[in-house]
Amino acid sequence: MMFSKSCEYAIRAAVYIAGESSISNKVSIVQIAHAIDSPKHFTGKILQTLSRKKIISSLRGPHGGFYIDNDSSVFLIDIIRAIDGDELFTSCVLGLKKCSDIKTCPVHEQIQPIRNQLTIEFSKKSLNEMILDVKQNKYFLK
């Protein structure tokens, strides 16, 4: 598991909420919750941390709901950090405190390479490239 479960579920739906809404449409936390297959309450506090980071947008009252206001200028690495931080990126995986490039763990020299790597290709996916994905049923949220 190299996300947490929060994270997830926020990859998940924020793709589902890219692919099925707009300004004029937008989608609910059940049928969010449904489509990644979610409970409900965890969604709606995971939907909560990606609007409060500017992932999503919300609306109130009746025709209210959840959509994305320009899912190309969203990256699978903001969604990352706006839910689990940098941690993939910059911790320990031996879980010491003061593991750097200056003074490494036993596994640095090995882990770092591929961190970088990890960052560089999250940075390069799109969520509009992940939804056309789904869409082309490379993919499933469920």
Given for the second form:
Number of protein chains: 2
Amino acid sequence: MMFSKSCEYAIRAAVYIAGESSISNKVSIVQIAHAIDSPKHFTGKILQTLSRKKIISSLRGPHGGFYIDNDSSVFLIDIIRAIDGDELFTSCVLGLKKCSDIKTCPVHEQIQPIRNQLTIEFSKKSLNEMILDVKQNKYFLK
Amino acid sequence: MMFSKSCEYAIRAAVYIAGESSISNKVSIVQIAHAIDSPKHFTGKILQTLSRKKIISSLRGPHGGFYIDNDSSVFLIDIIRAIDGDELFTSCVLGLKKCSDIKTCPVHEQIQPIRNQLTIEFSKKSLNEMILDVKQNKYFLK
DNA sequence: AGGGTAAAGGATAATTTTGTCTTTTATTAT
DNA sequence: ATAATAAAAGACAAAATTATCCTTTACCCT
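Condition change, the form predicted on its own to the form predicted in complex with the DNA:
Below is the entire complex, every chain and molecule, led by the chain shown above.
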């Protein structure tokens, strides 16, 4: 698995929220969990984290829920970093603490360009960009 | 984390075994665990798996231990597949079972070329190739 | 044959991740 | 103010991963 289960849910939820919500039309945990087929309460926890990290917004009470300000540009890498941290992009794939460009693990030179590419792709990919394709049913979330 | 902890140990152990052993000079779990700084018994289990899958060889008893026939060409991808399976290379990064080239998840087209590249690199990289650099102290394992 | 050695295998434990349930807090509408 | 709503928060449970220990089996040497 490239991402943790939490991160998978986080990305799918964020895409859904970005597509379906606005500040005047928030979505609830129940709606989200149903839309992306994820465990309700567990998803709640994850969204809580995304909210604390200012990637999504939330409001309690009636007509409350989760939403994303449509002018905020959130990128995939922000979500990944918020949930899984950035060890996927930085820490040695063989778990060696001292692995660096000077003294390398056996897979360092093969991995490095690939994870740079990963970083670039995830940094380019914005939620806004993904919304349209989801709505046109080209992408799906469950 | 790109690999599980088990897989990290497996790769490091395999590289060590490939470099230090021959059919006439096997290495013990104790030596391996020391060389790659891993938990002894846990490493034993992992090597057991690699052995069952014919990636390394083992023999019990005095002067027993683990070894790799030096004419056997083992590639990194074999070890990864043996321990973590191949979901890193094939299954949807967002956990969607129905994700395919026809109907895709939101990151499918960005991920697909990258994991192809991953597959290629890991398929090319053989243990034999890595041994020299480890011995010349360019690579290290703990 | 018998004793020592080292992996194989099974049982158990600790930790982390994933998932559930309940209570509390903030917000809205009446 | 009060009741209803929905996220936040905390406690708890299940499952998976990681790690340890002990017994068994295979092998070698004398």
